[in-house]
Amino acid sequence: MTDDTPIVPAEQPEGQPLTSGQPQASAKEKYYVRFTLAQRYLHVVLFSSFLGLAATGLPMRFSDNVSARFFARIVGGFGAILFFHKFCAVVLTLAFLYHLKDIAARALVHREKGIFWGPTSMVPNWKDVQDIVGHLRWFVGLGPKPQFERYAYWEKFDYWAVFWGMIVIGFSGYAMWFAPFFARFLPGWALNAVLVIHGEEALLAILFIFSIHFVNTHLRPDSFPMDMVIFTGKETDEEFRKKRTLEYMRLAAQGKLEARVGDKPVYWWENFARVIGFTAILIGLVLLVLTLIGYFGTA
C-alpha cells in the first residue's frame, strides 16, 4: 500500500475517496480522541518539571560560567538553585511512578490486550524496523512513504529514551542526594561515578529533548509549527487519516472508529495551549543554546 492510497470513511459514499486536497463532505469536521485528560495532564507535569530540572541543573553543571553565576545571584545563590532542582526531581519522579502504576493497572488489573505487544503498544516490533527502512528508502526516492499505526517508530524512540533517562539520571541523582545511605552498600568509587553519570546523562537528555524530540514532534513538515494533539487530546479526521493511516483503517474495519469521535476542542483552550506550548519550546531552545555554550566554552 502506498502513501496516497485512498481511505474511505464510513460516511463517505463508495467510489468518492477523500484526499487531503479535497474539502470535507460534511459541514462539521470530525475530531477523534487520541490522548485522555490524565495523559495530557501527565505530559504537562512531565515537561514542566523537566524544564525546571534543566534550568536549575545547567547552572550547577557549569557553575564557573558567568551566566550561571549571574543566574545564581538572581535566585538567591546556588543553594536556592539546588532546592528547586530537588523539588522538580521529586515532581518528575512522582509523575514517572504514576505512569508505571498506570501501566501495571492496565496490564494486570484491566487485562488490557496489546499493551506490551501489537499495533497499539509502545514496545518496538518488526513493523518499526520495516518502517525505518521504508522511510530511508522514501527519503531518497526509492519507495513509497510508509504508513503508520498508533505510534510511529520515532515516537517509540522518544518514549524509551526518556524511560531510560528517568532510570539512569534518577538513580544517580538520588544516590548523590542521599549519599550517606547509598554509601552503606556502594563503594566510594561508585559514588564518584554517579556524579559523572548524572551530569553527562542529564546533558544528553537536554540535547535529545530540545533537539530530536522537538523536531520529531513539532517541527516536522506535517506538524509545524506545533502538534497540538498532546494539549487538546484530539485530532481532525484529516490528521488522523494522514498521520496514522493504518490505525484509522484498523479501527474502521473493527467498527470502533465512531467510539473515538469527540467534541471539537474549545477555542480558548487551543489558544491557551499554543501559548504554553510555544513558551515551553522557546525555553527549551534557549536552554539548548546555553548548554552548547556552556559545554564547548568550558572544554
Contents of the next structure:
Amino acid sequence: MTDDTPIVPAEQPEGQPLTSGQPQASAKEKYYVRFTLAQRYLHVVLFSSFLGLAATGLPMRFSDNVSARFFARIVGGFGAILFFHKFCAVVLTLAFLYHLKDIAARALVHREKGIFWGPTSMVPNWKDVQDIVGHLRWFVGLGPKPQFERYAYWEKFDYWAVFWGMIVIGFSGYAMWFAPFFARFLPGWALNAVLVIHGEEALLAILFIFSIHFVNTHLRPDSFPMDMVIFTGKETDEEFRKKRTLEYMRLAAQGKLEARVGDKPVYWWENFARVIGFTAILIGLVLLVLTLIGYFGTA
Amino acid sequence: MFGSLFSLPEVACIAGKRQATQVYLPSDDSQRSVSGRGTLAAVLAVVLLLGFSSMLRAQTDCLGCHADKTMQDAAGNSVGVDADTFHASIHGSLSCTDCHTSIKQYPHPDHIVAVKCETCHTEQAKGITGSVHASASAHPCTSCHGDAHTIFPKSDARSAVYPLNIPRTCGNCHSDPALAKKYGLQNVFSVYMDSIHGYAVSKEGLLVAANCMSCHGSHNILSHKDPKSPTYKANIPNTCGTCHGGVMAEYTTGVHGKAVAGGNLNAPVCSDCHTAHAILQPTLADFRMQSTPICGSCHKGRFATYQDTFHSQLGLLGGYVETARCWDCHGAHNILPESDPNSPVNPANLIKTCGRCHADANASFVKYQPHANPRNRKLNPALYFTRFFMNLLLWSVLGFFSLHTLLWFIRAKREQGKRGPAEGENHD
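Got the form predicted on its own; any chance of the form predicted together with its partner chain too?
Shown next: the complete complex, the earlier chain at its head.
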C-alpha cells in the first residue's frame, strides 16, 4: 500500500477531480487483465443461450399473450420454439458443466489458492455483508463509499444467482423434459411443482438479469453504456483503481500488479464486442418489456 | 276421367302414370325402353292413348302460344313455358288445366287465379302452414322448388331440392346478409359451406352428407326454440344420431347425454361442442384449438387450472396441437365420472390414458395432476407452498435489488455531476 497511496484520496467522494493526477487518453495508458479468454467466452455462451431460453421460454409462459403467439408463429410454431428452448438449455448445461470442471481443475489439479476463500473468491464473506450495509449507507449519504476487492458483493450475487438459477431451472426443466424418468424417484406432485418452479425461477432470472444486472454492471453511470471488461478481458488502470480499489492496492502491495498488465484491446475486437453486447442488451430490454406485459397483463 | 285421377294428392300415383304417358312424348328419352317391353305394353299404351287424348290436346293447345319463352303478361312476368323441359319434369304428364283450373276455354281472361299446389300436395302444404316459412307470399312453393314447369323429383340431379343442390337452394335466401338481419338470423350459409358437411356435399358430392334439410326438415321447418323442432336442443342428439348412430349411442351413456335426457338443457348436446353449421373435422387443428374453450365455457374452474399447465401453454402457441385437450383424457361423447371404472381418467386407467401420448407413463408419472391449482392451499398444499416460496424469493430479491440499484443510480449520477462532465469521457 506504500506507493499506491496517492490513488486513495481520488476515490473519496469529496469531489476531487479523479483525473487530475493522470491525464486521460495518454498513449501509455495501462491495461490490466481481469478475465481470461475462456471466462469471456463463457459469458458470451451464457448470455447467448440465456437470451435464447428467455425468448423461447416467455412465449410458453405467457402463451395467451398476443406477442407470444406472434413470435411463435414467425419462429415456426410451438414445435420450433420448444426445439430452440431445449437446444439452448443443452448449450447452457454444457457451459455450466464446463465451468464446474474448470473450478474443479483449478482447485484440485492446479492447487490454485483463493478459489473457495479469501479476497479473490466468489464465496461470500463477512466483508460482503459490511459492504452491503456500507454501500447502502453511502447511497443515502450516511457514510463513505466502501472499497471493493476483486468481486464486489453484487457481482458475487450475480454469480450465485445464476449458479442457483441454473441448478433450479435446469433440474426442473430436465424433469419436465424427461418426466416419466424423473417420476420414478420424484413424488407425483413434484411433476406439477417443477413447472411452477421452472416458470417462477425463470421469471426471476429474466427480471433480475435484464434489469438489475444490466443497470448494476453496464448501465450505471460509472460504466454506462457498457462495461467492456467482460468482452475485452481488460480494463484501464483508472477503472481498476476506481472500481476495485482494494484488489489494486493488494496487488500493488504484493508487487503482483505488473504481472496483470495486458495489451490495449484491439480496436476491431472492442467494436465487435460492442455490437454483440449492445444487441444482447437491446434484446434483453425488449424481453424485459414483454415479460412485464405478460406478467401484469395476465395476472 | 284421368283429370280426376290426377287431382288426387297421391304423388306416387302421378309418378306411376307419368311413365306410361311418356310413350306419347317424343322428347322423352325413356320411350325406347318402354316400347321394348313387348306386346303387353303396346296394348296398355293404346288403351291409355285413348284416355289421354283430350288432355294431350289441351296441352298442345296451350303451348301453341305459351311455348314462346319470351312471352310475358301485362305485368311483365314470364308466361312462356319450355315445352321440352316441362314434358320431362315431374308434372310433365299433367294437363295445363289440371293446375290452372280457372282456365276453361280459349281465349282465357287476362287475370287468372293463382295455382294452388296444395290441391294435390296437401300434406306438404299443411307442413308449411305451421312452419317458419308459413307466409305463402314470402315463401311460395316455387321459391325452393323452382318454376312449377321445371320441377323434377328430389332424386333427380336437376331438382332444386336434390340433396347436393339444397344448400344452394336454401342459400338463395339464407346467404343474404340483409335478409338474415331482417329476420334476426345468423348468416350460416357460408360457414356451412366451409364445414365438414358442406365440404362433403359441395366438394365430395356425398348424397348422404347432411344438408340443410337433413337437420331442419323440409316443409315443416320449426324454430329451434320449438320443442317439436329437430333442432330444439333436447332433440339434437336424435337429429344428429339419424346419421351418427354410433356416436349417439356413446353419447347417451355419457354424463352429458344422461343429463340432457333427464331434462337438464344446460348440459351440452352435439351442436354445443361441434357448433351447428361450422362443424369441423374433429382432428383438424382448428377444431382442437376451438373446442377446449367451449368445454371451458361451462367447466370454468377446470379450464382455468388447465390453462396453467404445459398442455395448454404448448397448444396455445399453435403449430403443436397434439397436446392433451379435454376430450383426449376425458373422452368426447361418452364422458364418464372419474369414479366410473370405464372412465379414462379413473385412476386405474390413467397409465393407459396418459400413455397414449407419454409412452413411458408409469404409476408415479400419472400422479401428475393435470388440473392442479397452485393457488389452492387446501387442495394442493405442496404446490401452494412451492409457489409461495418461489414468489417470496422472486419479490424479495427483486424488491431489495430494485431499491438498491435505484439508490445507487441516483447517488452515482450525483457523484458524476459533482466531478464534472469530463468524467464521462473516460469510458470511450
